[in-house]
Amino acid sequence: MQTTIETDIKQVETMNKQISKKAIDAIISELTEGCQIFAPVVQDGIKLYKQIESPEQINWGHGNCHRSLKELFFPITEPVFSFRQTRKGIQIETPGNHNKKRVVIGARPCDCNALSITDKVFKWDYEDELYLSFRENTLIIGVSCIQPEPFCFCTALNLSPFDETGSDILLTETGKGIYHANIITEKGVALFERFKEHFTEASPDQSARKDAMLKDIVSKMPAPFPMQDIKTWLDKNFDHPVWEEIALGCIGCGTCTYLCPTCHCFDITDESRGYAGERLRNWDSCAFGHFTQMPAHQPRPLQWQRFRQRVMHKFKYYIDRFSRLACVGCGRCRSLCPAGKDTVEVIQTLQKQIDLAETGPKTNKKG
């Protein structure tokens, strides 16, 4: 009988103090005698999350990690279980390193909030276990951005450089080396019992102040598209001759998807040599040409239909299945895809098409 795997994010009563850079530098230090503590660490020029063995190693600059946050939980390729013929017949042993206590610090909100997408998916019809152990050991301290970078586009959603949303703690920089931390969920409220000495009570000022940043930051990014709008065109016009001209350029090379912290899709292989072997979860994208191949027939010959997918999948298909949007606006597809799509500009281009039904194509008019 398959064990249930409680992954429920329960939520508290936010608690709002205050912490400091020095005081994190010592939680961090003590946690990583117990548990794996994994943070932004800058490798070869780019920024990924990596297991630390000490805060000096966090890189605390601002703008996102190049990778998402879901590598954590959905590796890119991951042992389901590993097989070896004996004598006494077939062994099987599972990957064990899904029940070990995690802390992941300095992720920011758009990533957090992408796994509660995830986490709709891994446990809809069937609860996979590989994925929600990794959530359920694993304590997620997030912080705000405070200076979004150019591409980024979570407003223009709905969503906030500040969301709580995933977050167990949520740290917010408001003065050099200090820190407003909500304390959100009950993950959130042990680790604050175990280490409450290094947190004080936010004061009234430093509320403000994080309230006043939040409102200045928003101003400056996309405004909120309509996107109940887009939902709406979108279902009734699957076969709208657009869709070719927003997917010109696309090389179908998969980067938006493996960029992406809400894609999800993967293939199942089995490697073995000799008696023994593995059989692997991989990342797989609904952007490559054999990706819904059978052995008769392809449904998604052309590269613009497979576009499509993924645009549909983002802002209808996730809707009609869960009730939210699968997309969080890191903008990381948009900022480092080799063919420069545009995921913004797709959506203006869906836009277009809703004010041009309202208004009718223009025509001239003689005199």
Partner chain sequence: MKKIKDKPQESEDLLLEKDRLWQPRIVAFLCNWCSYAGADLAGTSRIKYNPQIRIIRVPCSGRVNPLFILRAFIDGADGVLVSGCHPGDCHYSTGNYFARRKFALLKRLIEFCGMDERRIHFSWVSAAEGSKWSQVVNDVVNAVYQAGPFTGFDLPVFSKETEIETPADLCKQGPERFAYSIDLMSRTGKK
The other form holds:
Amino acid sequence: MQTTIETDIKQVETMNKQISKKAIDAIISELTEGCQIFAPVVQDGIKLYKQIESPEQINWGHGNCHRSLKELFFPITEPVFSFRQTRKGIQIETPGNHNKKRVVIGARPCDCNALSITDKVFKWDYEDELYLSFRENTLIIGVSCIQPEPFCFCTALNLSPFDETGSDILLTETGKGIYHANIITEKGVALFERFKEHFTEASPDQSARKDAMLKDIVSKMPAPFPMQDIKTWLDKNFDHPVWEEIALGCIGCGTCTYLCPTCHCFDITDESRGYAGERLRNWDSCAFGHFTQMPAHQPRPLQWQRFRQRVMHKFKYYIDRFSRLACVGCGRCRSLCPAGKDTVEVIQTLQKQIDLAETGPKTNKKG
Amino acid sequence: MKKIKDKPQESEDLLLEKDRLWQPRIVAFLCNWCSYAGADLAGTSRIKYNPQIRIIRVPCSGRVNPLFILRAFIDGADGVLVSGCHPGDCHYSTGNYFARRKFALLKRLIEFCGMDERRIHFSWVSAAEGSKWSQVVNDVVNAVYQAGPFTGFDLPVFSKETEIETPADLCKQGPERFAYSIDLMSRTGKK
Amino acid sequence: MMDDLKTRLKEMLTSGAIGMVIGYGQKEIYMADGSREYRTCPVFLSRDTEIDRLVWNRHCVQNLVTYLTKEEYKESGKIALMVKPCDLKAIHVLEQEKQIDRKRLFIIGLTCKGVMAEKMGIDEGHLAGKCIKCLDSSGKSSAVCTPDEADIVIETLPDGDMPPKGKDISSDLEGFEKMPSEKRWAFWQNQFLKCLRCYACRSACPMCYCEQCICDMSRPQWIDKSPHLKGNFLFHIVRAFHLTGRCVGCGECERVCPMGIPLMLINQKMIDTVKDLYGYESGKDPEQAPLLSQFKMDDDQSFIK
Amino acid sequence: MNHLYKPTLMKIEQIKEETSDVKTFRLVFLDPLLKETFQFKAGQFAEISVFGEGEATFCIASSPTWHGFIECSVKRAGKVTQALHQMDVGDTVGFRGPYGNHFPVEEMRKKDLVFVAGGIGLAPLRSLIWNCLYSRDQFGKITILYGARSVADLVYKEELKTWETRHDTYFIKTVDPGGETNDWDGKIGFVPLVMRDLDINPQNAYAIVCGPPVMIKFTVQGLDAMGFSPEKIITTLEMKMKCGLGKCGRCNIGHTYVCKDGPVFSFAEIQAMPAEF
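Now show me the form predicted together with its partner chain, since the one above was the form predicted on its own.
In what comes next, the whole complex appears, and the chain from above leads the way.
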């Protein structure tokens, strides 16, 4: 199957505005009434998206959050419903916290972009209301990456540190305390209309400066990988001996999948005490052996098979199904892998295999 | 989940009433051969003791997996008591010696984590010590009563006032992720 | 010395005396600013041409003993393993628990002068907490520990000056124990709330080799699988208890935790407790009986009514 | 809020003990409207939950032509199935479904059908067999080959007798060597071997296979040798599932989700998949 990789989904014509840091704080203060605000907060030595009460709590630093934005829409653990055995039978109650209006501020473009990827799977055929109601009720104000982290590689996947996909409004710090604001979606426009007085028209030199900054950052970051070629190679090489080699060292923890902004696998379990209990949806990881363990059968008994599943899922299966790469290059898996496994290295190894297949002797391919 | 058969459910009012007059819930793991018989003796001898104790009979104190104790707390116990034969009296000759090591370590471990020491108790009660049993129970109930309801697994409420001070290095209000200079990069030794 | 080793390993690989070398190597990695860095990570070498990749430096932090009990490496024939003196203790525990066959193992002992502290993928710029104790107790001016049970010993020390010592874990522990119990509980609540249950601690731990972990069991399900406070608390306390008398203090669990939970605090506490109560040191001797399958008549029972 | 993961409630109306570890549950919707209107197709599966224990995936083993109830056969293997086995008539379970694709009944019309099943693998085929027998005249010759490890492991014993005595079905039963009893009147031997001796004409026929992976593998080889084209060999796959909706991400084989694109696949489709099942 030959499918092409889409990279960008354009929404409405974007508006270019400008806003000061002070005005942003004012907007947030006003929004805290009637809205839940989430923003990067540093606590206990780690940076996470957390609910805040005032704009001072926001950490505007350049680093990305340790855990990705997905946890606000697809929580680590989330009650699907609670049940209670009564004399009238079993009563089921579904959670009621999904309709609150929420605003996320300070999300990185890679995280926002990842949501447009997970949207696909949660909307596919059956619509997952738990995830989608959170999505619908949340407005996302992204902040462009003007200082990529050491392990970032979004440009290698044809994405940009100023990517607009997934954000409703994208802020870019073009000067001290001055943000260039792209109003991208209808939700963004609605917010803009409400706080019109805080925004000013973006001056041409601001826009020019933004473009120059982007150019400067991208020039340093890794050049795009031929993901289409890699996809073609993956189509044919499920049984290639290189897989066993690539996965060497993987200790089988779930760090990469849990930190990944696009990994969306979950488990459903029940927990109960006495006459009542809850059914919970928890994150799960394809790196775990028990992920696919059936009573008498295990399709992926070895770690390298599970590793292959993850790579294949990101760079082939997802493209086949949803025409998107399931990787945004946020670099979390690279930086925090306990055994120093590196997604970029995996891509490079596959690239080497392509070169080998073209020049060297043919490898044993599956028909 | 349990199935409701004939037992009527506690009404909301009753629960509220109970809440007001809080009584500790204590789970006791008793060895079949000594402590359980001791408790039996206390019963047949008409010795009165506090009724807040829920007894689970186990074959030997060595059977008590530390997990049982922890699970009891998770499932809402306010205190736990484990009781077995005196050293040397074990029906299986050495079960309680092994248990003794486990309990000593478990006690240290969960107290280190911050569990109130008044909530976890161990005792040796023989089949002949009905009165000791009643004394132990009364002591345990009193201790747990002093400690109050166990709320350790309720979600903590964070605010500026309750912020936890910890020794400096434990929980550095760390730098942002990767906001370190690139030459300090992890695990690198330049070639 | 390293060259001798490499020649020997090459010979052994070609002759088939060993099937795989698990050691430390360096790989080039792409950085976002366009530079190339070298990252020290475990390498798995089964061809003699690759042996030159082996390195020994202060960034060789990971405890490679973990791989010995993983299914994927059991079929590789005899394994040559680079082992730091502290990692050797882990091998002892595995031997004691009959998990590995010493005959299937060729130990490349390293002479160590301490490795760097690492947390959440970041080099903290000073020596690891576990190293400080190790260096002091050796009593040697050069602060060197030498493995005593290796098949071959690399006597070369890692290059470079001694990095700053950093803080010893015992002093952290002391400070922590001075806190009132409510504060301690609140501290762990705070920490365990962050836990994702990615099980990196479990996967990286050389002692966590169970084919089915108690956390994955469903009948009976003692430990809630959901990463909420109760489940996380139970998981970490149970894990700490399962490591009591077995943990050798390699610090891998804390190093790999992506949420930066200071797990070694609990483990070090238990190491100290075990030593204090029973004079037992795990990994000291592969022949000694495991802590919890032995007892003494006069074990402490002051806490029992 | 109503959402995908919220089950509807069903009552256990009847429990039949098939073997020592397999029970067949007859379930009825509590909602009278749903009871009347519920429809599914042979081969589809459902998520059945025991509240407090969890959810598990089961194929619907009753025929779509039977109304008012569904049946599921449950082999005791894990937490949920254990809990199900402990339930009584009148207890409530949760139900989500039907999910997945179904057997191509329309294409099978006017064709000869060969059913090959092993052990509990008869459950999904039972649904289809009764579906076909309901409108018997629309199908050609129907051959049913059913095998189990031992006589005690045969499921649906009464229905086996019905099929055996019916004149419009050709029914063969077999047990693995060593599993027979003194009064066993069927064949003795592994399913793929027994199948070899049968009079099967691959022309204008469909073979539907379900059972343990080993049996499927050799049966399919046998069918292939007989001259069945891979498109005409149909089987249902079993993978671990949690959601049944293509979200939870564990049942995929390559980019195929067993819960959405399956569980019914032709052998031709399976050949195109990576070998990871």
